[in-house]
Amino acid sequence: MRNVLITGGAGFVGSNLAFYLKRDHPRWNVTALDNLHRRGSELNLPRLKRMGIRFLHGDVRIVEDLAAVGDIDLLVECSAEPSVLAGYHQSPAYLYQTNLLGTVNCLEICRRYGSEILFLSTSRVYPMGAINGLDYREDETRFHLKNAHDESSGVSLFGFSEDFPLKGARSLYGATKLCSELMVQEYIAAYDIRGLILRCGVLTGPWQMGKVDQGFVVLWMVNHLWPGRLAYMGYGGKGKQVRDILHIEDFYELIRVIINRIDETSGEIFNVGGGKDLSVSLCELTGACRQVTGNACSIDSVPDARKGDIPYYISDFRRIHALTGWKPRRNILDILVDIHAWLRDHESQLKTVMANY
């Protein structure tokens, strides 16, 4: 028996982790707390209810909302304003209050109850200037790293490791997550809390409400299934920028392992993602979505990059693999077929939500 709180519990990552944890541990008390700020998160509430997961409409910015959950022994911190573009053209208040103050409030609950914490951070803690300043070559469909064999630099043909230098600007979003990482480490050291930090790459799969600034894999599939219009933005507008992707259920499999082995991993920071074998460019993603749906999509070309854009990122997850043996099981086509089936099965609900993105 465990009492588990998942913040951001009606969002894409939080709701899926809650669902799978309750599925595998029916006797656990799993609570999902969410402010339902993101459009479409309300669609997850029936799923949570059917699984016997307690839902609380609350906000991590308000410590009393967290305290209302009661005694817990594990907190999975999934709450976030996840957009890299957040704060650039408007006040960053919601961003830092949610992503930083919210984390501190969660840590206070962990201190009060002596509970463990799994903190979901992001690959966007790595500085944009350093990533953009690497040497790249391009072929017909994607960018590749050149001269990426010196692993002491924190980047290799396997991708970016936890040792990649952190000096430089990383986006307002990335800064809030890096600051939160520091607070998590301080609380672990000061109050003997057990916990760890996962720097996640692109997570995707069913129940992600993808839009331009977050959730691009689902966005691409949506606009091929229900033909719409997309754009290759930045770096010449050719769609050659590369990211690795990871199915949410593969991510859960790692969470399950970590929960059972938290004594071995407490205080650590790990990069988590699909890695080089699950990397894809936008151009390649377009071809794969056409293959799965049988449809084409109009794609514009916007040569100039936006604030916060990077041309290339692949997660080097060898450190967590060496410790746990975990690695992704689903390939890119598996991920896209799964997303496609979910969209088709829930078309009447999702078309309305996605149309307003």
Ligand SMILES: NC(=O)c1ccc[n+]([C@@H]2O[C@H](COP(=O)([O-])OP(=O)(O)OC[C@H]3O[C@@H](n4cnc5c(N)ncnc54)[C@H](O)[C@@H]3O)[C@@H](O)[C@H]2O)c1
Second form
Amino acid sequence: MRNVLITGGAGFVGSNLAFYLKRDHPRWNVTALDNLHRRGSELNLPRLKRMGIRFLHGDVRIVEDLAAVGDIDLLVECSAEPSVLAGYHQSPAYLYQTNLLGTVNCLEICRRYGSEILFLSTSRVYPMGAINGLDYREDETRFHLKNAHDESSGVSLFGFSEDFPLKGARSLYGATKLCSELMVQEYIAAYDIRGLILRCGVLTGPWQMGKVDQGFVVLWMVNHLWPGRLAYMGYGGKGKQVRDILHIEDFYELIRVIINRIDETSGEIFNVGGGKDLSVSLCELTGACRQVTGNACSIDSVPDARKGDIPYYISDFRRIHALTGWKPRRNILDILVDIHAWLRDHESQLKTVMANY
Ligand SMILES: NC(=O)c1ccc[n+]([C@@H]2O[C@H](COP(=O)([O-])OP(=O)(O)OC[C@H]3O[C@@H](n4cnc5c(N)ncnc54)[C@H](O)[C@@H]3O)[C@@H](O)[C@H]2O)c1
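Structure of the form predicted in complex with the named molecule, please, following the form predicted alone?
To see the whole picture, the full complex is given below, headed by that same chain.
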């Protein structure tokens, strides 16, 4: 029996984790707190309700909203402004108030109740200049790392490990997350609470409200299923940039393992993602979306990269694998087929939210 609070619990990751936790532990009290800032998060509320998950309309920037939840013994911090472009063309206030102050408020609640915390961080804590500065070669469809780098450099053919150096700018979004990581570690050291940090690559799957600046896999599928327009942006505009992607249910399977083992991992940081076997470039994704939907989509080409862009990121998750044995079970086609089925099953609702998103 546990009292679990999931902040950002109506968002993509939060709602799915709430759903699966409650499915697997019907006796646990699971509360989802969210201010519904992300368009489309409201569509998750009936789904949470049907599962017996309590929803609180609240804001992590306000500590009293978090305190209203009551006693908890596990907090999963999934609230965020998760766009890497956030703050570049507008004030970063909402970004740092939610992503940094909000996390500190969550830590305060953990301190008050002696609760464990699981903090969802991001691969975007790794600096852009260092990633952009690596040597790449390109083939017909994607960039590849040119050299098999020495493992001690933090980047190898397995991807980026936790040892990749952190010096340099990383995007305003990434900076809020790295600052929060430091605060999580300080609270663990200072107040004897237990917790851990997961630096996630791209997570995707059903119930992600994909948009241009966050959730590109769903965005790609939406614009193939309901033909629209997409663009390859940056790095020559050919769609050769590469990411690893992970199905949200595979991510949950890791969460299920580690929440029972926080004792062994408290204070640690792990990279989590699909890894090298689940990596895809945008133009490869186009081909796969065509295959799944049978539709083509017009794709513009914008050669110049935007602030915050990087050409290549793959999560080297060997560290968490060595500790837990976890690895993803679903491949890229499985992920796309699941997203496609979800979009079709909820077409009327989702079309209104996703059109021009
Ligand atoms: N999805 C990914 O690919 C990915 C990758 C790496 C890290 N992450 C991290 O995972 C977490 C969840 O991301 P997501 O993809 O589910 O994003 P999301 O936007 O779908 O979910 C975030 C939720 O937080 C809520 N929220 C925003 N501001 C809030 C506030 N001030 N108070 C309360 N709720 C607020 C939003 O309404 C939304 O429902 C984030 O911390 C994100 O940085 C996600």
